[in-house]
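One chain is shown next in structure tokens, namely the form predicted on its own.
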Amino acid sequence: MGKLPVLTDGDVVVSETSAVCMYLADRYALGRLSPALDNSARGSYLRWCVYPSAVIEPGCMAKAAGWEYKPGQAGWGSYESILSTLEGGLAKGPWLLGEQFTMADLLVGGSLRWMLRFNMIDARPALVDYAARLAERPALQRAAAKNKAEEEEHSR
């Protein structure tokens, strides 16, 4: 399709960034960054790992496009609920999972700080403090300063 970003690993190769980010938490980081396989917290972890790309970027596209739509009938249903849900998955807190950080505050976390950055989506409260907590993480910090010396290497 000639999409980013495509993994390979050995002979395994994965697409699509969902389905990138569970391959390497569950291969890499299982227990850690993912629940593990037999965790009653699975279920809740692998929702919120495609809730950006099946429902947080189509909704708040159609909001952004004006497209008229039954929410009953269209997988992300209204911009409300998408937002509220947002909100209901941050309430245990601090992030999706309660105490346990893993790949799915990556995956939403990116697609909310992204869409924040941009005025693509409500800066709610609880949406803007989940960013915010996500900010602070040094893994992130640390990341943000690698992609800053690239940009300037390239800007060169």
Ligand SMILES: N[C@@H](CCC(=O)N[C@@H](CS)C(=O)NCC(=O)O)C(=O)O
The other form holds:
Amino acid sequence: MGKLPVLTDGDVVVSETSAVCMYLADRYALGRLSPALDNSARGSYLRWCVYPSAVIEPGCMAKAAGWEYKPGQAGWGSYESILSTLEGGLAKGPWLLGEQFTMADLLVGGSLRWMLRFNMIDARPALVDYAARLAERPALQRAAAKNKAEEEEHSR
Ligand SMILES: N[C@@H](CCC(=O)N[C@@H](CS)C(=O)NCC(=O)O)C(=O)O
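Requested next: the structure of the form predicted together with the ligand (the form predicted on its own having been shown above).
What follows is the entire complex, opening with the chain shown before.
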């Protein structure tokens, strides 16, 4: 596809953001960043892991680009139902699965932060508050600092 990200892990090559993140969580943080295989919370976890690439991104792109389509014929449905589904998923909080931060938050949160940054999704309070909680996480701050250092290195 000529797209990033692509992960190489030994002999294994994985592309597609959701697949890369689910692979990493299951292989290296099972039971921490992803629910254990026998935990029924996995149902909700997996659903949210694929939601950004299957629903949020095409749905917000369709809205931003003014595509005309019938929501019943598009896999991502209507823009309004994307917003209400996200609001519903975040209603309990602080994270999508409750108290436990998982890779699903990294995926949904990463997508939402991007959409909010480029005004491609309504800045509804539940979404903005969630993005702010994510931004407070020390791990996100460490990653942002590494990304910034990489950008500076490559822009010289
Ligand atoms: N379906 C892919 C999409 C990835 C994607 O859009 N990658 C962008 C960067 S965020 C890209 O590689 N753009 C470069 C290009 O299309 O030339 C995924 O979910 O990983």
